[in-house]
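Shown here is one chain on its own, the form predicted on its own, set out as structure tokens.
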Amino acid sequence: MTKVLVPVKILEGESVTPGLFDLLSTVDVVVLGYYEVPDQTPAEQAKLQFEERAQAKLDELRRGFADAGGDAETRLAFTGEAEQTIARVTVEADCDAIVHPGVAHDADRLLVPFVGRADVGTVVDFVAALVGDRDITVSALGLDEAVSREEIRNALDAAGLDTADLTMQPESTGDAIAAIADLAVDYDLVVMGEPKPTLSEWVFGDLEDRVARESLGPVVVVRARD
């Protein structure tokens, strides 16, 4: 069964919107509510102070997934290293993808950009499991010069996504985030593969984080498997 991790800053107003509840109803969900403990504050002290309120919010999110027809387990963490905690839980729970929550009121249209040498087959298989037999429009966007139209189309067809639109814009590789952000406004969510690190990503931040900030909608990042 396909499984995704939804990390939520549980005490900072971050939540899950209706479109994301609906979209993830076909997969197993792990909701990680986390609170990044300030420096000089012991994690145990923060837990004693905030655990009850944080758990109540997590329970509310779990009910949201159940109401949408899905299934979710929850985990709660008080941590001084949020990124490491998210990475650890992703591996421990064997999640196939991580969701950057954003605002999505519907889940009717998905944009699937291929950039950063992501594994085409892994991403497409994940999208097929996510969509299932629902009437969701899938539009693929080829931005990687190393990935051909034929490779993407063959993967889409093999996964049963033969009605997906496919647009190639390899010339946008140098400004991939801008290309994704321009198109993402017409879609409910973005699903993309985990990019392999490049110098620019180290300098300017993780690619998927930047896409999430630019698009303002949820971004589902499919993990690269070794």
Second form
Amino acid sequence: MTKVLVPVKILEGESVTPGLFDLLSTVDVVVLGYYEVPDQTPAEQAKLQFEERAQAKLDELRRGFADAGGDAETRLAFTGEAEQTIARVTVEADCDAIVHPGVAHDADRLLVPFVGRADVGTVVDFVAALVGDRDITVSALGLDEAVSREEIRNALDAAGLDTADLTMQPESTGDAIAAIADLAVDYDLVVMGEPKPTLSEWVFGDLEDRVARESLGPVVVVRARD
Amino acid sequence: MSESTANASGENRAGETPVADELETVEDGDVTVTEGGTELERTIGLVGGLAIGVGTMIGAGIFVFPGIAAGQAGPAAAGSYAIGMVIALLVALPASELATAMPKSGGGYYFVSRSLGALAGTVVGVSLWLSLVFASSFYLVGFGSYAAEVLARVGITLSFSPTVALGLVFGALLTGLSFTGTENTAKLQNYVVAILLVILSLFLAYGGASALGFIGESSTPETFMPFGAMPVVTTAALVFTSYLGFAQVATVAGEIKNPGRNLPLAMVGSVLIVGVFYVCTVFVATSAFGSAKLASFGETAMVEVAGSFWGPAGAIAILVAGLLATVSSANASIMSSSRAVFALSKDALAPKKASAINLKYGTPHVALTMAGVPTLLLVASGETEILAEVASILSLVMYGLICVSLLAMRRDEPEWYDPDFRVPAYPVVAGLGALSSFGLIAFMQRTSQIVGVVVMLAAAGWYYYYARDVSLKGAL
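Moving on from the form predicted on its own, please list the structure of the form predicted together with its partner chain.
Below, the chain from earlier opens the complete complex, with every other chain and molecule after it.
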């Protein structure tokens, strides 16, 4: 079964909107509630004070997923380094994708951009599992010079997503984030592959983070498995 | 109830009970999972642990004291620093064993309270809190001396001595930052430590070559112990503050990855690193100038030494190093001090409120206030030597009791006691560690001794007033 990780800054007002509960109802969900403490604070100290409150909010989220017909398990972590915690839990729980929560009201339109030398097959298989037999519109967007129209089309057809429409804009690779963000406002969810690390990511932050920030909606990043 | 299942019990005057630690499993050394399933991430590696130890220790002790020490003990001041290193090592070994058996936040306080009980625990916990407060003040006064020297060198003259004022301003700034700062100061600490080690290495490489006569004029040989052996020991007592810090590694034991390996390496390693640097630095400094001349330079003697090697550039490098070192030590001590308050409060030996965290910044504002405010009051005194000695006395009592704790644990090993690291020849090491820790206190100034005793009596009084029903012995 396909499994996704939903990391949520549990004590800082971050939450999951109804559209995302519905969208993720076809896959197994691990909700990771976390609270990041600065160096001044032992994680243990934060746990003592906030554990109950955080657990109550996590339970609320689990009910949200259950009400939408999905299945969710929850984990709670207090950490000095959120990135380390998310990476560790992703591996431990064997998740196929990580969800950056954002606001989604409905669950019927997906945007799947191919960018950053992503693995087409893995992403398309994930999208097929997520869509299931639901009536969800899938729009594929080829932004990656290294990936051809045929390659994407074949992958979509093989995964049973033959109704998906496909647009190629390889020339906009340079400003892929703006291209995705422009389109994303009309969609409920962006699904993309894990980009290979590049120099510009090192400078400007992770590609997927910037997409999530600029498009405002939730972004699912499918892990590259090797 | 056997000791393996014994739990902290009893209640304090406010009706609060110690928070029982849940049973936990450590998975692959990177996370602690409590019984309730909540995960606590371990984020500090070996390098981070070494940086905490070295960064806390390399501070005012080496940048402020060489001149004063040389004035008291002559060239044998290097021997005084060596005595400090031996004592620190004798304590670091037992502390490492206990820390791997009990990798919990709270460090020395935790071991002592669990092996010797709540009264000894309270005395050590309060001493640790205030030792770090005295140490922070000492570092800030050191910072003030260096900052004042910078002002003097750029030609700004003031009608008053700016040392205390600068220390106060910076202390207030550091305390304020610790309330709101969510930046990763640990990463910054690593860079600061690296820069310090580079500057000191260059200083030693050149100074060492010069002292041994390869470069420059040969200096006139001086009697090694012009004032006899006694001042060497009293100087060792004075400069021992330079080694306070290795035990701080144990206060973050709950956050260290793979504690069985990384804790002992970080503690013993950081003592060895700074010890060697100290001894060599003082040797170089006393070789460059005669010890009498060095003493006349006072708190910023190191700047004069560097200036004599490389002119203004050398002086600037040491000034920068001195400023960085004193600030990083003061910052680390204020944070550790707030951790000591947390450990006491968790065990109901101090009010629960003391460990409150504000949700907005995620920082323990009450405990940080309890560290920052007394620090500023003490900076205002400007008494470098007393501040340093009281900090040392309060820590030495804890160090001695840590050694006693090891003897108590090993003599009658409880079932749960399973350290990953065991001290070889433990009765000898821990026995010598305890004797030398307590013994060094005897060589300090009378005023410092009185302040130290008053603090400990007050801590014991607090225990009898507030928490005499709390029992912690053997509780894990």
